[in-house]
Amino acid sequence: MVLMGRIMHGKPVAETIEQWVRGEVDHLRAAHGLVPRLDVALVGRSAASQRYVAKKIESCHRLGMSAHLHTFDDDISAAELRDQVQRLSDDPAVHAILVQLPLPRHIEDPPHGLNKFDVFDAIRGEKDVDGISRFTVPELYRAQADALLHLPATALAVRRMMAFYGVETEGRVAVIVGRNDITAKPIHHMLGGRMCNATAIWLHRYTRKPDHDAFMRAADIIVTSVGSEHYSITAEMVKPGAVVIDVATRVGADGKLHGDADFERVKEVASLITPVPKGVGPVTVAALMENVVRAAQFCAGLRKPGYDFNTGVPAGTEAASLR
């Protein structure tokens, strides 16, 4: 008998990752005189982006790492931003680099010329903790888990949560909703590739409504990341016993954070569901911290690529990482 409505809280998963991060940071400092450093490029003054960046920087400091914020005006060109990111990438004192998204429209989606991907590609693979440059994406696309430098933090958070709560993926039907660059896209490749061996179906704004509803009702696992007041997953869309992982966040008219799923009703149908807030969010920040540590280890020659998900917790450095 399937127990409905078991909640996948993020706190215990985040705490497990953070415990590993603290141990690795202490080891790097004591054994190698090394303090992992994250540099964040923030364009514009979006309140939401500033809030997210502040959380990441606070987490770095709380876990004994260093963080530096570089702010740029909204009118910075793609070429100028690329050059600034390239400068950080070439700096040996910088271990990890993150370009906060979204970027201004003239960089995100210009009619011609340089764009956001040129900015991403200025980041060296070992420093690309968002897993978004041409130096990190191919291994995810090819499902080479043992060759991955950095799995994007949200995908890593989802994978860690599934391992922690015992969500089986092999042979299951997984529906991923949304298609942004650092959440839905990598999650789709992760679930459908050899890392998870699910049958992955990708839904987005161009999916016809009847197809959307039919695919949703067939899903064993739903991962959603739309974050719009115009999109909602209702209980009628969810197959009894499905696992619902809600990555989306938006501020509602009530001033509170909401996800894509109608939580109170969907939890009566789903076997497992993440809340918003206190679900995937804190694990995503912890997963980013995991990647910052990995980046520092790469820069110091202390780690080889690859992730271990068999235990549900990160693998260590030195002999364990140089297997």
Second form
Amino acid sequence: MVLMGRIMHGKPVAETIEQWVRGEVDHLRAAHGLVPRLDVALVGRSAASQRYVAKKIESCHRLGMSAHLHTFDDDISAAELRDQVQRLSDDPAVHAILVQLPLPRHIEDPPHGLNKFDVFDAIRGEKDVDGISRFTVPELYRAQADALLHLPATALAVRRMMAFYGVETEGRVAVIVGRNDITAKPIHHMLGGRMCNATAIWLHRYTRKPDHDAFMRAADIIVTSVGSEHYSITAEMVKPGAVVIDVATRVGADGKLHGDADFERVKEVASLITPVPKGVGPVTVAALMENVVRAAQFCAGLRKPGYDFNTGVPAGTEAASLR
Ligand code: GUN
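I would like to compare: after the form predicted alone, may I see the structure of the form predicted together with ligand GUN?
Below is the entire complex, every chain and molecule, led by the chain shown above.
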């Protein structure tokens, strides 16, 4: 019999990753005099982005790493932002770079000229802890797990959550909802590629409602990252025993954080489900910290590309990573 409604809390997974990060940070400082450094570019004054960024910087400091924030007005041009990011990428003191998303409309989706991808591509692969540039994306697209520099933090968090809670993916039907560059898109490639071998189905705003419901109902694993008040996964849509991983966060009219799934009802149908908050969110921040350590190790020539996904914990110590 399948037990319904086991909750996949993020805390124990985040703690195991953070424990690894602390060990690596201690070793890097003691053996190499190196303190991993993350630089964050934040454009505009979105309260949500400011909150996310503050959390990431706080996490770096709490784990003994360094973090620098670079703020820009929301009328900065794509060319100027790209040049600023390029400057950080060329600076040997900077190990890891993150451009907080979303960017202003004229950079995210301009009718012509430079756009967000030109900004992402100014980050060299070793420093691209969001795994979003042309120097990090191809390995995921090609499913070259051993050559991966950085998997985007949310995808890495989902992978570590699945390993920790024993979610098998091979041959399972996985439905991914959303089209975000740093969440749904990489998660779709990760689950459908040779790393996870699931039958991955990608749903988005142009998916017809009957198709949406039919694919959803067929899913063994649902990973959802929409975050809109117009989108909700109800218990009727979910196959009994399915695993539901809710990556979405949205502040509702009640002032509380909500995911895409109707948690209280869906948990009665799902075998495993992540809550929002306290589900994938804290693991995503921990996974970003894992990538910051990796970035510092790449920059110092102490690590080769690739991840070990056999456990919910990153592989070995820095010494063990010298494969
Ligand atoms: N905005 C919300 N989450 C993220 C994230 O993980 N990375 C970046 N760059 N922007 C975000």
